[in-house]
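Let's start with one chain on its own, the form predicted on its own, as structure tokens.
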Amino acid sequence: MNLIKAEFLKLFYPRRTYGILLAAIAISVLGAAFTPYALSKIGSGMAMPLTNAAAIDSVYSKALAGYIFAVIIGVLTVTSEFNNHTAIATYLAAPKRWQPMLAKIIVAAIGGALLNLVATLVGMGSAAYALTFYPEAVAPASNVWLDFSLVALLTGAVLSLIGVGIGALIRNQNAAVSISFVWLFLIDRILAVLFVDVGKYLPTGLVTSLMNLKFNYTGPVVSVNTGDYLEPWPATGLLVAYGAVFVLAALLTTNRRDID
């Protein structure tokens, strides 16, 4: 319990944590608030006008865009020890290495879940406000707030655990954060759109599956049909499996590698 308390202090005391939270909120708000405008301009070509309930749900889904910052929470939970040269002191105080790593895993999961939930709720609030400027917009699904909040908690926790694994494997903080951003913000999203058969099994595709959106767009460059994605429950199982693999990697790596 003392290790967990110490990890909570390490997470919530630095100002950078609140900077990450603000960044997550910003990207969620931007995505959710500007999507109604985009749909109103190209809705006819996408067969997704604001009079379509699925389109409104997709607007609210943009509020989950901040989940990529949950990974950064997980990465920093581990790499900060090596970046600040406190790792040796930490593991001397707790020689059983799995104990401080388990504390980091627990705190990272809670921190990632809370960060993603707050960003998502603020983002959905901005979506609701933005939609008031479009009288033709219909109401979202009655359970959209609850469902997306649960998805935010799950994805925030699991992706933060993935970040813990990345941080344990790549101890250089700058490298770990950069690789995480490039993968989730660029490569993963491109694969989810252009190569659905592969992308639907990756984190971005799984998050889309969890939201259970019914979205079909056929355009001159890309075509997206969320009907090709997994159902929510299989997607949940696969996402949790990703988290478990990275947690195991973090534990094994910490036990086997030298601490410096």
The other form holds:
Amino acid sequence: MNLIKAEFLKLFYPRRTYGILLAAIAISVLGAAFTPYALSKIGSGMAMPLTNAAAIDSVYSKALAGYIFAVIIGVLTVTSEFNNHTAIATYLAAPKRWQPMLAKIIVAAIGGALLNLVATLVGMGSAAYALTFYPEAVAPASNVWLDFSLVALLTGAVLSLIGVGIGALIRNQNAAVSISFVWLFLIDRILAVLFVDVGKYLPTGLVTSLMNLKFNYTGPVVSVNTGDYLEPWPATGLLVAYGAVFVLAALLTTNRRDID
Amino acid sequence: MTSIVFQDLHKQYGKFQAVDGLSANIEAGRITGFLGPNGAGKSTALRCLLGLATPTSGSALLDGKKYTQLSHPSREVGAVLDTSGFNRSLTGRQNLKIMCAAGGINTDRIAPLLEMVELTPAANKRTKGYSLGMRQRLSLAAALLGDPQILVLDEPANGLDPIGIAWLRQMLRDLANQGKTILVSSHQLAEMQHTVDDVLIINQGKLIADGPIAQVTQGRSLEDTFLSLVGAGK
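With the form predicted on its own already on screen, would you show the form predicted in complex with the partner chain?
Starting with the chain above, the whole complex follows.
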């Protein structure tokens, strides 16, 4: 419990944590608030008018866009120790190295889940507000507030654990954060849309699966059929498995390396 | 009473032998200076002692145990290894609170220690604004948080002004008089001569002299003795 308390202090003392939360909220709000406007303009051409309940679900789904910042929380939980040279103090207090790493894993999972939940709730609030400007908008097809909140908690926790693993493998903070951003913002999203056969097994595809969205859009450049993605439960299992692999990697690398 | 024991300690990085068969005993209630030129293996030996690096062979024990076997490490051993080892975006007090939490130490210890190291006025300032001397004082406060019986200090006088050095010397003497074991590595030989009771001198990873300072120096200055032992003497 001492180590968990210490890790919570390390997470909540720095202003940086609140900056990351604001960034996650900003990206969630932007995505969720802008999508009704986009769909009102081009949604009919995509068979996604705001009169379609599935389209409304997709509007609310944009509120989960902040999940990448859960990964960053996980990365920083580990790399900031090496960036600030506080790893020595941490491992002097708890020389059995799996113990502080386990504390980091627990705190990163809770922190990532909370961050993603808050960003998602604010994002969904902004989506609900934005939709009031479109009288034609119908009610969502599913209980988006409850369903997406649960998805936010799960994805925030697991993606933060993946971040812990990345941070343990790549101790250089700038490199670890940059690689995470480029992968999740760019490569993962491109694969999820353009190469669904691969992308559906990667984080963005799995998050899409978890939201259980139902739409089929065929366009001139890209086509998206959510039926191509995994069902929610297999996606949950695979996402949790990714988290477990990265947690294992974090524990193993921490036990083997000398502390500089 | 022997408190710290190095037993044929070896540490190798690739082909480089950083510590080469170090064996020494360090007594409680005394201040032991750990001396050697840059790259001699002092910091590596201390890291092995504190469980931060794994010895290639041999051992380094504290009261008969490896550091990793101590049940309450922060309350048994205090260490200063890296004065930059604080989160720069946090205040001195916040950094100490985190260390208290990790070590299971009551935060009531923080205020008197900050007073003792004369950092109370700067306690609520972020450590990125601290001078080297202030970080050194904060490191000492951190090492003393758990009121440990053993102190391992790597260059504790770095960045301290003459008043700070005199303060450090007196503090170490007071702690040794309380029966604590103090192992201090330093390059400041003139200062060490006035501070330590015993010395260990290593060069290229090997122990080349150890014992009470008077016995090792034989009437010469510590600096002259050191320079002649490491082959750079007059």
